[in-house]
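Here we start with a single chain on its own, the form predicted alone, put down as structure tokens.
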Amino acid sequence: MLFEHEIAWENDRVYEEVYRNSIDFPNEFWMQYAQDIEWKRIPNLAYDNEKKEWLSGGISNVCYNCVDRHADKIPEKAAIIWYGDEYGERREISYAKLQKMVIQISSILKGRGIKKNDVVGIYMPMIPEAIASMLACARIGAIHLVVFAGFSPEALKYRLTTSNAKALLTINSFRRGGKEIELAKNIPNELGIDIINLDNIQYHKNVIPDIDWQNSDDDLFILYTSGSSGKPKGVLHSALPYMLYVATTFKVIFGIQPDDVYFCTSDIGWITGHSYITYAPLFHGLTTVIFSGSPTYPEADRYWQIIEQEKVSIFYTAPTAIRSLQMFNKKIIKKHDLSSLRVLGTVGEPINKSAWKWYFETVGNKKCPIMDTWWQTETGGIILAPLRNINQKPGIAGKPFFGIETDIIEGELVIKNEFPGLYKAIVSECATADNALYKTGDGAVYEGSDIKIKGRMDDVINISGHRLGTAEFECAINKISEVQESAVVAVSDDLKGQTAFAFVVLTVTPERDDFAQIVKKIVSSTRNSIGSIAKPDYISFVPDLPKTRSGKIVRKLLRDIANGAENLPELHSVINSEVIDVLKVSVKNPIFCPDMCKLK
């Protein structure tokens, strides 16, 4: 049976053979790759249908597989290379050093009374200590909850409270884009949990290198993503099945080699930072490069400078970053030697053709395949990717990974079978995983034998690869005393992929000059409630919103209007259809445009 990752993702014939084998013989397929894991007890089989359990009977530990076994065999190899805000800021952490950091932090957690299955928050920027904190939790069986360092105190508090976190790991401050960000000051005083500031900790030389061995059903982390209830939902992933899935997808799709230097520009506050900055690269003993600065500070060559200096062979970034760097003069990139690159990748949102072409020709010098990957927080790892050759179709996500049965039903991409990366449960929302048929919420179409992702179908906005619920925006906007109600929808954006468009009904009729103050309040409220990445780029003040007889806002109609659609759907269900002409005018005629927001 053919499962060789070196060639399995390179051409259609081999792909089809391996894919069919993986669907027909899933146990054999997953057990083949489970051999990459170092087990304390080998599992009986890949999936136990009776127990509904992956890797049933297996015992191992995620941290041991990502750190300890490499610290024994390749102790001096760089595990993490960190670049900071300014040129010249660089730290290299060997696997031996990473093991020491992890043991130190896990000992601190145990000393503070943290036990197996306790939830530990991590509120840090992209620094080695943040990754070490994740691994320290995995080492002792605690469940880590990473909160993006750009999120507001209110967003941090919600995640820690609803997950019943027992402690929070953080630092005092960090620099980004030339600015000092005082992170510890964002932590609410009334949390009532143990705040562990690693900047203020005295590390002990003599610590016990405890490892809590994990069963197949033990949990690894909770990560919050957009929810349908107006609040983010916490996605819970099991430890060993998740490790198997991300390690296998990384190995096969990118065709990794032992000497690869891998650079992903995401943040550990998002699922990409969990799966393909931390766990998958370290599992395979690679060097993972992380960057805590801005790609355009002090100059717009930070990525290229890092690639040249570290001889990066695999580069994984977001279409938004590509589009923003595409705008700069080609001389900025041409002054750097990027010949070490072998494979490129994109993640977070579909990539448009012009950005794909620039990425392929200018960054990859027409020799690097672009792995345009599609997946979600809920799936744990990559679901769709093109084959790894240079005869690719720009903007086409590609083919389902081995062992994954996909379909398109009524325009929506669905997953029809069990796979080890799928989330175990949802925290803080009344929902559970429907493993038999997972609805992704993303629209898709077939392009021959490949799949093209069209974007979100539900009330979620994908801003620069970050999924935010429209209900989160609306809750923040509706807090403003002058606002009666609001509806936020996604509109296409050349740079961000999507951005937020807010239709706002006011309780008052302000003077023209008062609109600016209301806009400031709206922007401030969304940023305070969600984070600095969240603000409506467009605001339209309207007398009413289109509604059904039951009072439900017709959001699809608002999305069509905001995106300039000429042919609107049937309007029989709208009881106040007279407002539609007003809405059309409101999105075309600007009233006021302050720098902070494009007010229409």
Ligand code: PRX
Given for the second form:
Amino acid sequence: MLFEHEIAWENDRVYEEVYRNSIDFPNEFWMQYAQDIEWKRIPNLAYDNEKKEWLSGGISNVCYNCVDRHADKIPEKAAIIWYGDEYGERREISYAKLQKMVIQISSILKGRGIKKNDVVGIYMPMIPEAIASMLACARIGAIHLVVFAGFSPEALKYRLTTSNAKALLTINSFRRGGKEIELAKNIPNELGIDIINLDNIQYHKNVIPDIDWQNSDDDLFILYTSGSSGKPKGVLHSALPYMLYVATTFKVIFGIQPDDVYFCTSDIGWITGHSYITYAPLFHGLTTVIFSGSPTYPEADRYWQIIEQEKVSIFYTAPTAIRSLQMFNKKIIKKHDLSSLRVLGTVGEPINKSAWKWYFETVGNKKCPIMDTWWQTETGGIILAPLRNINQKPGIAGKPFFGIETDIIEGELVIKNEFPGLYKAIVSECATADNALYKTGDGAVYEGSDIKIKGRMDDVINISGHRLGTAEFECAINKISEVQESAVVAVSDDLKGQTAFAFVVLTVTPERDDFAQIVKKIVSSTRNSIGSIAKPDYISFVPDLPKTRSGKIVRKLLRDIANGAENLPELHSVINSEVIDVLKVSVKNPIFCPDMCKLK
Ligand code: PRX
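Output block for the form predicted together with this ligand, input the form predicted alone:
Every chain and every other molecule in the complex is listed next, the one we just looked at coming first.
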């Protein structure tokens, strides 16, 4: 069943043939790709049904595969190229240098008593040291827990305490969008764990801690993401099965070549930054370009300038970024030579037709396929993508990856079989993954033989590709003394894809002027609980929320009302239906708070 990875994801006939084989002979399929991993002991088989374990019996190390083996063979090649906030701020980290950084950080961790299976938090911006910190954990078998640098002290603390972290790696500050962001100041004092500030550390030369060889199924990292509950959940991924899945999807779907220069604009605080900034590109010995600045500072050409300067061949970004850059004058993009681009990708949210068209025509000059990749924190790597040719249909994520059996049950996309990328457990809820049928929470439909994603069906909201739980907003809002209860729903937004709309019931009827105060409190409470990315853009103060006999808020109805749906379904389950007309009027004139983010 040998085939060239470059062509497997290009035409329908080849795709069908390889896909069938991968489903009929999963062991052969995955074992073929497991050969890309350098093993200390080769696994016996791809999936052990009895143990429910991938790559069972295998021994290797993820960091060894991403760094050390390349440091031997291609020491001078750039592993990471970093761009900072100002034009001209650039650092190039070769594989040899990256190995040195990783060894230094892992020996600091060992020196502080960190052992295999200890959880180590990483609270850092997009700098090479952040990636080196992740790899340093992987090297010694510690479990990394990256917390997005935009999350608040409270959100950071919740993640560190519920995962039982032993230490936190951080730096003092960084610059983004022309502003100094004092990161270390965000770290709560009373955490009671070892804070390791890499700015204040003395590195020692010549420290060579050994690689901790791991069983395939040992743990690699925890990453928190939002679900339907009021608290984010800690998703745990295992080491080598995850590595196999992200390395294989990357290789096949993007059709990588050894000299590709790859630029992904995500952040290590999200799963894309784990899978397709850090692990997959470095595993394959490519150059991964990272950027810690803002795409529009000092000018809105930062991505284009980096693509031109580095001759980037694969560019992977989010629909929100595309939509926001599309709004700027054409001249900004036209002054840059983007002819090095071969493949474009998007991830994180549905891409609308106009953004797709602009990406295809203006960025890719009609010669680059757009890989609209659908996946999740829980799946570790890409599940759906269109074939890599330029006859694509906008907004259709397309085909399941090899070895993945998808279905649509009651409108929801599900995965019916085991695959190596699926998370192992939810640490904060003590739950293990159910491999039998994984329900994605996303609505989907078939369009011919392709799958089109419609968006979340549960209480997860996707603001600019940032996944947040409506219940997390509600918990933050309900903390305010004047608030009796609240319900937050997603409404569509031209730029952000979705945004949060809060219906709020107050305990008192405030004076007119006091509303502004309450709005301020709501915005600062969501920002304190979650982070700067989270605030409701619309607030509507209402006398009551629609409820069922058992007291459950009927969110579907609120979602329809907030989105201005004309014909609301008859909902006999709502006991206080008289409130519906009041709600319909109130959403026509909500309090709009786009600039509230400037509030302290
Ligand atoms: O709703 C889907 C949306 O993002 C959710 C997963 O969010 P997260 O775990 O943060 O991972 C994002 C990066 C992989 C999904 O449930 N989503 C992701 N990619 C797409 C998408 N929606 C539509 N099209 C996509 N390509």
